[in-house]
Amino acid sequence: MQDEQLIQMQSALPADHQKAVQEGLNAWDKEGKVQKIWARDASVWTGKDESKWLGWLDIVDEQLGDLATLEAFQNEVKARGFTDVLLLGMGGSSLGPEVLGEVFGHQTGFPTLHVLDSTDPQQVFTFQQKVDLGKTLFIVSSKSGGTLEPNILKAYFYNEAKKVVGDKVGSHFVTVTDPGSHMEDVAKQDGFWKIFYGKKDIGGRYSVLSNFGIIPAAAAGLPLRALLQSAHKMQKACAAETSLTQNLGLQLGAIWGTAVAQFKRDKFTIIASPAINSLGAWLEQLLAESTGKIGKGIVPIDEETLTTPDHYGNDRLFVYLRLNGNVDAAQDKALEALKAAGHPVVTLNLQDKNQIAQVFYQTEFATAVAGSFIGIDPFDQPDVEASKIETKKITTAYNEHGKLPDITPVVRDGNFEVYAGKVEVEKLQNASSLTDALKTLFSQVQTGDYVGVLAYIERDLATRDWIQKIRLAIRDKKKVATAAEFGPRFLHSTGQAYKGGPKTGVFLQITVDDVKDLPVPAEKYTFGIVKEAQARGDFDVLSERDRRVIRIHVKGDMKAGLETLSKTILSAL
């Protein structure tokens, strides 16, 4: 009997998938692979350096042991009367705190948590306007301390806050970073209030239950003890001594791994109850960055509004994060129809919000297990690094020459410029309009493909609505999975799978003229230049990897341009 204080998991799988899962579990049992994971044995995966990245296995024990320190920090934040906490980070360092902030909301007596994970100058400015700089605690979150985005965000907000609070500015800053990092040096030099350390044996996307997630949660007044105790129950459920039938991480990982390795169901569609909807973005980065490499892996699909089963191919698996007391009846009904049509659906039933800490742990364990089934190292992210290298080349060129390298569009149409990846150049040589270019791209979409809409624009309610309409129109017309992503945020998340995972992606990158730009202190380049460099670096790597990709740049008024673009996309379909 499963512990009632644990997430309740149900799976509805086709008979052949269920049989394959059982065979996989039996093999794991026979080979003692769960015990090997806990013994830090890299042979579970590729036998390389995986053993160096397993600190997340027992991080909950460490955090519970350090609870007094964490709660003391929480009380100090409250006593200092901050109104806002602004976290500056990317990927795993930002998406976990974002979930916690959105799920739990504002806590009485504590500051409101905001998470900024963009170099879009308009978005940076929007967040600056949201907070009271004189009463804000800034958390600079960077594992390596060398990641471009947190470094320039820190430089900007340190500069802006100094204008308001003067020489006391350092006392408004804390950092979460690995020992010995560049950010640790910066924090000491600039007189940060506190330095909290990450662990070198925990990668960014596995770091939510470490200080990268827990320090922002503490600052925002979240119930640390309840969250960590809930996570600890799941840690025990995934332990080496837990039986095969009770190990929820292993069970889920076996379902995921066999779906990809044996049935090519690699488009994992994440559906979440409204109050925990943001969990999808965190799970998306965990799955994509961990598994999408060497031409294999999971392509997660988040925030898709479900429709009838005939719109979905046999490349889908549905993950339903269902919160009791916050159930969306339309989601329930749609998923029942998908089950009846023979699609695999795995449901994680949460009894309360504290159990999101269990989701974190269970899915981390499951992703590690799935990585073994798929035959990859779930702890590296080679293609994220490739994109960073290209971005660095472009920003360096700007610093040296005062301008970005010239690039030539293949189509100019009014306020639109179209650029082609190397796979598309020849196909677009006869295109003379934006419609031609879009029709050519969409004509290549086949069964089993997915379409990624990658928009380097401010992520707000209006643009999220805009991108959803486009992605659902593409899905309904082409009957394929669609991903709706905002850059540069996704570069530290799904970008790994798009470049390194299955070669089934068709990509539409969208860039715009910035409404306003912001300086980066002590640099020649601006936030707008950085965002442009990131978009170009992303595009270049997709092109080098022979992905089907075009870039559409919208000149002039963004709102009008995006409206025209969406109409053109709909007509091109």
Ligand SMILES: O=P(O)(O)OC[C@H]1O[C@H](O)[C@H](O)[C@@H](O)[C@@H]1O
Given for the second form:
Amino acid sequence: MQDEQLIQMQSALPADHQKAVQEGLNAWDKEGKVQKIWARDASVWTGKDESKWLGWLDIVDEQLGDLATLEAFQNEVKARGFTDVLLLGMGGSSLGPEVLGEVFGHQTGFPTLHVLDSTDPQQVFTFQQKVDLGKTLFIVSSKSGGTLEPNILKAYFYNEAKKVVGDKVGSHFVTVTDPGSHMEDVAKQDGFWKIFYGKKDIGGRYSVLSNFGIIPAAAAGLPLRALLQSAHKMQKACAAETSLTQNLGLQLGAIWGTAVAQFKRDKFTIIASPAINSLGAWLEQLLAESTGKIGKGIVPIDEETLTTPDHYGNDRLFVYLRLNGNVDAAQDKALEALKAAGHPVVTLNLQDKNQIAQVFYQTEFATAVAGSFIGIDPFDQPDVEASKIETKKITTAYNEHGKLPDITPVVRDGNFEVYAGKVEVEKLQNASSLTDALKTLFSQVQTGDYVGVLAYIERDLATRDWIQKIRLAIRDKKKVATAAEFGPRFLHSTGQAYKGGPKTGVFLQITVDDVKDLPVPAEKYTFGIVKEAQARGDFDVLSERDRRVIRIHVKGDMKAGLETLSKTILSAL
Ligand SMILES: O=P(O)(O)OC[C@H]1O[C@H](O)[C@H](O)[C@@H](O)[C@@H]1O
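Okay, that was the form predicted alone. Show me the form predicted together with the ligand next.
So here's everything in the complex, that chain up top.
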């Protein structure tokens, strides 16, 4: 019997998959691999430096030990009467806080938590409008302290807030960063209210139960004790002493790892009850950055609305995060049909919202286990760096020459320009319209591929609907998995798997003329230039890695342009 306060996990697997999982578990038992994980033994993975990245295993113990300090901070934030908390960060520093903020919502007596993880000038401006700058607590969150986005967002908001609150502006800022980082220096120099430290042996995507998730949760008035205690139950369930059949992290990881390594079911399709939908974006980063490398790994598919089984290939595994009391009957029904059709479905049944902390821990453990099955190092992200280097080259060129390097489209069609990646140049030779280009790209989509729509535009309800319409049309027509992502946010998440993972991706990058631009203090480049450089850097690396990619740039009026583009995509399919 499982402890009833733990998440209940159910798996429906085809018989051969179930058998392979059992064999995998037997081997783990024989080799004592769970004990090896807890002994920080890198031989569980590739034998490189994995032992240095396992601080997340018992971070919950440490946080529970620090609860008094965390709650004291929570009370101080409350007492200062802030109306908003604006968190500035990317990837592991933003996706966890976003889940916590969205799942729990506004807490009476506490500020509302907003998470900004974009360089899109319009999006930055929207967030500026959303908050009361004079009554906002800014959390600048960056483990390395060197990431471009949190640095320029900090510079921008520090300036803007200073206009309202004057010289005491530093007292409206805190940072969460690793000891010795550049951001720590910035915080000291600019008189930040507080500096909270991360742990050097925890990577960004495993950091949500460390200060990177818990400090924003404290500021927003979330129930810290309940969350940490819930996570602790899962930590115990994954402990070295727990029997393998009770180890929920191991069980899940074995199913995941086997799906990829033995059955080529690498498109992990994440379905979540409405109130915990944001968990999907967090899980995407964990899965994609941890496993998507050296041509292997998991391609997470988030927010792809469910449909009938005939739309899915045998490259899928479904992960259902189901919250009691918030169940969407249509999701239940669609997943039952998928099970009946022989697709593997794993369900994590959450009894209450606090159990999202258990999902964090269980899926971290499971990802580490799956990484071992797949045969990769689940703690590095070699290909994220590649696009950062390209972006840096472009922003440096801008600073030197006052303009971006020239690039030439292969097709110009009204307000649209089409750029081709290396493997597309020849194929698009005879294309003379946007429709031709799209048809050429879509004609290359094969069974087992996935299509990624990568849009460097403001992420809001309208654009999320817009991208959703496009990706579902692609799925329905091509019968392949689809990803709908916003840049630069995904660069710190699924971007790793798109560049370094299985070479089955077909990418449609979309950029627009910015409606407005914002300056970056002390730099020649603007937010708009940074975003353009990020899009180009991403495109260049995808192209260089022989990924099938085209970029469509929409000139002029954005709304009208995006509307025409979606219609053209739908008709080209
Ligand atoms: O927290 P930071 O050091 O600023 O890093 C933010 C993000 O940067 C990179 O893109 C990494 O690939 C991510 O894993 C990380 O979460």
